[in-house]
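Next up is one chain by itself, shown in structure tokens, the form predicted on its own.
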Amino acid sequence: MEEENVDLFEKVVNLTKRRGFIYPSSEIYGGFSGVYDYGPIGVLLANNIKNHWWKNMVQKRPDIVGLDSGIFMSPKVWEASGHVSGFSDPLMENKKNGNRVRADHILEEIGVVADEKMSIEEINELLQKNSVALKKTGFNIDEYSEAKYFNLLVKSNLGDFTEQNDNPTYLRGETCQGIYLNYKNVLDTTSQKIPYGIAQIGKAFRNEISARQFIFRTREFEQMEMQYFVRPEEEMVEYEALKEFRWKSLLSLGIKPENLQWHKHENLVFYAREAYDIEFKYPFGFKELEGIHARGNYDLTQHSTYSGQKLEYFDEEKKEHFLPHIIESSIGVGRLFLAILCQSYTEEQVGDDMRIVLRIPKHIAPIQIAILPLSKKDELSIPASSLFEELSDNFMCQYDETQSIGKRYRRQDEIGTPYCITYDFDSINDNMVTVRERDTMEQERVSISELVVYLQNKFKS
């Protein structure tokens, strides 16, 4: 990373703690690696991101329905999906202190790609071949054990009351398996016909070897996924339509097109027909934001084989049976959250001061309006509190009466609040308030009786 980008990333991370977006998990016990808590402001932004996704994916599409499947599923699910035998990353362990790293990430630092299809022997050969280049980065492979594959599924003893835990269950490693298991249930209980999709937002868990880059790669995370079931011959046509749909959806959220790019997977898993990532320009480079994949019929074939249940679809019009193919869209809430913060963070000189402002798109801002009485005196705080109660029926508001008005403006700038409303001594007589706009800092006097409509129009524009 260039020094400027390192600086930006550190500033964003520091801001998230200082302003209540993200807290380290179990911080009073020294933290818990790879897990984070969303604070009072962060949970609002995350919910707005999820609501935008759900509205675009489910509410506005008659061909897609929602689901919330269980985090725990039969262990056979993960055997069928290949996770028990093949859901692994290459692990290296420091011989002295036991620190663990991912071999593919180490190679990535020098521009060498360790393909997912590579055997562990091939990865170790790559490490030896590039040992000199690695040493220049400060990584000495002689201090580490040889790479070995490490399974990422998180084990649990749910339903197992023995100490040996010979038959472990797992926390789900991805949310899509619950969708595949319910594909027939949805067909049987709704009016949907193929092509149709199932969307889900939910937690997933992975025993990441080296969780890193803040909330970009964590051990507990939330996914927004949609699996679309199609006729085999229509898979690639629907796939191209899904790619275009998801690109436009990210733009409608407020992601700038110059911060996005397509990345085509050159080395596909054996069952996939095509796979693209939408990458975002993070401070540490363009990295995967969303995956869009054409998966064929592998998933339903596996679950049909392992369960013994027929999962074919019967087309009544054409009087034929077929096993649907699947195209999917999958995006992490944390990665999209981080993208929004990195894109929105701005510093600008205002007089003698440096103003930090998060230019979060207004429609997903965690706090939409701040109510700021000019002083704590009852003659101002009481009507300002009443104004908060009135506006909070239509907007997410925050009431703040501590410190000077200037410092309160700066606090709201740092959490991305689009509009601040000041109730001052003139308001007592003229029934008007001052509305300050976040991005321009322009101020306008507005009648309290017209305030709701005024603000609604501002958010619409």
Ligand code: GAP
Contents of the next structure:
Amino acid sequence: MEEENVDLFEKVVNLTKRRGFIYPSSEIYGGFSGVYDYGPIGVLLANNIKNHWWKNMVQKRPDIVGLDSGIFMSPKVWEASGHVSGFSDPLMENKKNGNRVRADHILEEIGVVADEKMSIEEINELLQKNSVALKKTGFNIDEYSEAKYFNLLVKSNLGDFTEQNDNPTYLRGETCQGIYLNYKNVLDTTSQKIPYGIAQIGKAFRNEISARQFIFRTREFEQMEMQYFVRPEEEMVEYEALKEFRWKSLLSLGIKPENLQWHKHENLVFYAREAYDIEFKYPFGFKELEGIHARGNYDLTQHSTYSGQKLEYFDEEKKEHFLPHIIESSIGVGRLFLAILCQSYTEEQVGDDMRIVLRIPKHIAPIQIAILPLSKKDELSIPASSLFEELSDNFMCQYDETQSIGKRYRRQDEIGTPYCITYDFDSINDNMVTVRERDTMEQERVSISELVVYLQNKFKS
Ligand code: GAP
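Got the form predicted on its own; could you also share the form predicted in complex with the ligand?
Everything in the complex follows now, all chains and molecules, and the chain you saw is the first one.
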């Protein structure tokens, strides 16, 4: 990472802690690697990101319905999906201190690709072949064990009351399996017909070897996934439409197009027809934000074989049975959250001061309006509290009467609040307040009776 970008990334990480976006898990016990907690401001931003996705994916799409399936499923699901046998990353362990690294990540740093389809022998050969180049980056392969594949599924003993736990249940490694299992239920209980989709937001768990880059790669994370069931011959046309739809959805969230790029997967798994990632320009480089895959009929074939159930679709018009093909869109809430923060972080000189502003797109700002009485005295705090009550019916508001007005403005700038409203001594007589805009810092005097409509128009524009 270039120095300037290291700096930006550190600043973003520090800000998230300082302002209640993200806390490390179990901090008072020294932390718990690969897990993070979303604080009071973070949970608002994450909810807004999820609501935007849901609105685009479900509310505005008559052909897509929602689902909330269980985190736990029959262990057979993960055998059928191929996760028990093949959901692994190549792990190497430091012989002295036991530190674990991913061999493919180590190779990636010198521009060598070790893809998912490679055998462990091939990866170890690649490591040997590139040992000199790796040494130049400070990585000495002699200090590490040979690479071996490590399965990422997280095991539990749910429903198993034996000591041995020979038949573990798994915490789901991706949310889409719950969608596949309910594809027939949805068809039988709604008016949906092929092509149609099921969308789901929920937690997924992976025993990531090297959880890293803050919330970019964690062991517990949330996914927003949509699986679209199509006629086989329409798979690629629908796939192109989904790619375009998802790109536009990210732009409508407020991601800048110059921060996005497509990445085509060259080495596809055997069943995939095509796979693209949308990458975001994080401070540590362009990295996967979302995966969009044409999966053929693999998933339904596998679940049909392992469950013994027929999962074919009957097209009543054409009087024809077929197994639908699936195209999917899958994106992590945390990765999108981090993308929004990195893109929004700005510093600017204001007089002698450095102002930090999070220019979060206004429609997803965690706090929309801050209500700031100029003083704590009852004559201001009582009417300002009433104003909070009135506005919070329509907006996510925060009431703050601590410290100087300047410090309060800076605090709101740092959490990306688009509008601050100051109730001052003149307000008592003229029933007007000062509205300050986050990005321009311009201030306008607005009548309290017109405030709700004034602010609604601001957010609309
Ligand atoms: N159902 C397909 C699937 O799960 P994936 O590429 O493994 O595909 C999809 O994951 C998305 O989930 C990724 O593009 C990323 O946004 C997010 N994701 C995956 N692993 C993650 C992790 N360890 N931490 C945070 N987000 C993750």
